[in-house]
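What follows is a single chain, given as structure tokens, in the form predicted alone.
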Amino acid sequence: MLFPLYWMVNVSLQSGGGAVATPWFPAAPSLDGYVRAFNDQGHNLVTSLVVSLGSVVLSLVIAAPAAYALAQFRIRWATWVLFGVLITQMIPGIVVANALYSAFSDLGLLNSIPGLILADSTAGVPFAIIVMRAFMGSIPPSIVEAARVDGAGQLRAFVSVVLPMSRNALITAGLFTFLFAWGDFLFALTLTTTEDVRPVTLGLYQYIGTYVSDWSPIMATAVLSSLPAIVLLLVAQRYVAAGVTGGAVK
């Protein structure tokens, strides 16, 4: 299972690494591929980072109060609203991308970072609502009521009591939203056409051509683009485990 990861690192350290007849180990490791990857894809990596973090912030700002309302308030159509949120997860990405292309063209959001943040948030917001609603539903209403008795308004009780208690769910939703946005290819391909705004997934795709002879910068870019996801998963794994299972136990 880890062989593709090993092969990616192996080829990235080969000088003039080819697609075939590549040695199993880099006898003379070279960082030339990483130097070229930084030079060619550094801007794209920064774009991906900005878009991914922006999608996390936007998704959590929208999804956290929505999940809290669906979990704790007596909303008449809450079940149908949640069903609608689930339905959005089943719509093929290409359908969403085509719809967004027409809307973004009218709004002037094509080839822009805000446009990509909005597009990636269409996947992050529903997922975050589902994850956080399950967790917030397990918070005893008496805790919020106690905060209200102490003089806190609805907003302060939500910010000072509910959000800290929902830390694991927030981290889980934020992490998966980041991974969605970081690995997005479809929205980037549909909604951007310029080099000024180009995520690393699209940059990596356009790196690969029919007559490519040196795969070391391509694999080096793949290694660099994998690092944020690996680091975040290692740092947040215990919060993710608690966030995924927290809403299942009441």
Given for the second form:
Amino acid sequence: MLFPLYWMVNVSLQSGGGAVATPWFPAAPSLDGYVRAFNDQGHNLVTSLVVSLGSVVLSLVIAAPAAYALAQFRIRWATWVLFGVLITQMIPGIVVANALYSAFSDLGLLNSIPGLILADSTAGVPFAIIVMRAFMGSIPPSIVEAARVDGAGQLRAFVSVVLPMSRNALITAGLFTFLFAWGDFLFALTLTTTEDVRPVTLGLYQYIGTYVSDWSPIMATAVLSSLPAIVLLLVAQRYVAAGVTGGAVK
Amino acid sequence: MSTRADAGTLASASGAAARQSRDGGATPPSRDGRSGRSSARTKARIAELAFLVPALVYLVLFFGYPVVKNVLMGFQEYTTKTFFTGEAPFVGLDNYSAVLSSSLFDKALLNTVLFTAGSILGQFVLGLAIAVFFRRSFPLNNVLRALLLLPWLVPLIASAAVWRWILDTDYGALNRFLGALPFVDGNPAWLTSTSLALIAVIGVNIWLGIPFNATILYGGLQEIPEELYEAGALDGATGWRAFRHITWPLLRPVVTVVLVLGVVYTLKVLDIILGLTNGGPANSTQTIATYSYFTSFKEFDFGQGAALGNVLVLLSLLFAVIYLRLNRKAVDE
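For comparison with the form predicted alone, kindly provide the form predicted together with its partner chain.
Let us now look at the entire complex, which starts with that chain.
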């Protein structure tokens, strides 16, 4: 299962080995591949980072209030909204891209960071709504009521009571939203055509599309493109696991 | 999108169904008279709806609009010209007849079916085996389970890049390994021969899908109470019999969700195929999804691309409905 990942790291550390058999172990590790990867793809990595972070912010801002409303307010058609959210998972990205291309073209959003953020959030928003709704459903209404009795408005109660309590759910949703946007390939492929705005996934695709004479920079890019995800997961793991309401109701 | 969206979606979807919106004490107690009360209530109601509006707007713009637009585009002559003239004349069913009668469509449909069925079968069987394996406790269980997730976190296109080099005919790791075995001769051209490319692509997709299947199924297995196995063991149900009569029936709801989501996600896979073979050689790995992509974004015939996209949507809806139907019956009985 893990061999391909080992191979990725191994090849990325081999020094300028042309298209010949790569040694099984990086006996003489070299960072040449990484240097070239940074030179060629550094800009794309930054683009990916900006787009992914933007997508996290946008998704959470849109999804958190909706998740709260669906979990706690008495809305008769809430089930339908939720059903709609689940149905969105069945819509292929290519269908979304097909329609967005012409719309983005009219709106001047092709080859733009905001355009990519909006499109990449199509994975994050529904997911974040579902994850956070499940969590927010377990917040006892009495806590919010207490805040309301103290004179806080609906929004105030949400921001100062619900959101802090939902920290772990927010982190979980944010983490996955980041991963979706970071790994996005389809929207990068269809909605960007110039080099100015090009996420690293597309950079990698174009790397392997050309005649390959040296795999080490390619694998170095692959490693670099995998790192944020792995680091994030390691860092955020404890938030994801911990239960939060436990300490709030006494 | 890959299957990585599913884990959380799935885990919470089951919980979501059980939990309905509760009386959240949303309307504040009003201190005014009757008319004051109703206007305060309306106000509170509007304040509540304001929480949902951004999400509804987003969903309509980025899912509702594309679906409607694709249905329309499917009936339109929508090409590069459209971007200059702004005209997209309606042409009835021309796009569909053009697409469905093309020789590539049959091939793409067959490939889609083979790709989906092969991927799901492999992912599910191997994922289940791994999930069952991790059920018993042994040292490093947790660490290994976490490591197993790693392939899931790597961007799909990065995985595709690695596999491309592993499967390389002349210098790839796989063929070098096979070459070292005594009973293998020849250098299989995994990604460049028309007879092997689809198999190779399916193999890689299975590898990608195992973590998802194993994780969800492992979660499902954890829910099955240990006592059942103890009781079963007293009646002589161990090993395979225990699996057939205890594990499998109780795991069924989770299995359903894993399979339905798996198929829905596999039908639309694009990254892996484009990254590994670009649909080639000679269209031997072209699926409806990649065909739709090439039609829209390489040939710039958005009308026909939309028609293909709509076929894809119909396929996944059809599958989901049929499968849920069958399964409901099986559960009811």
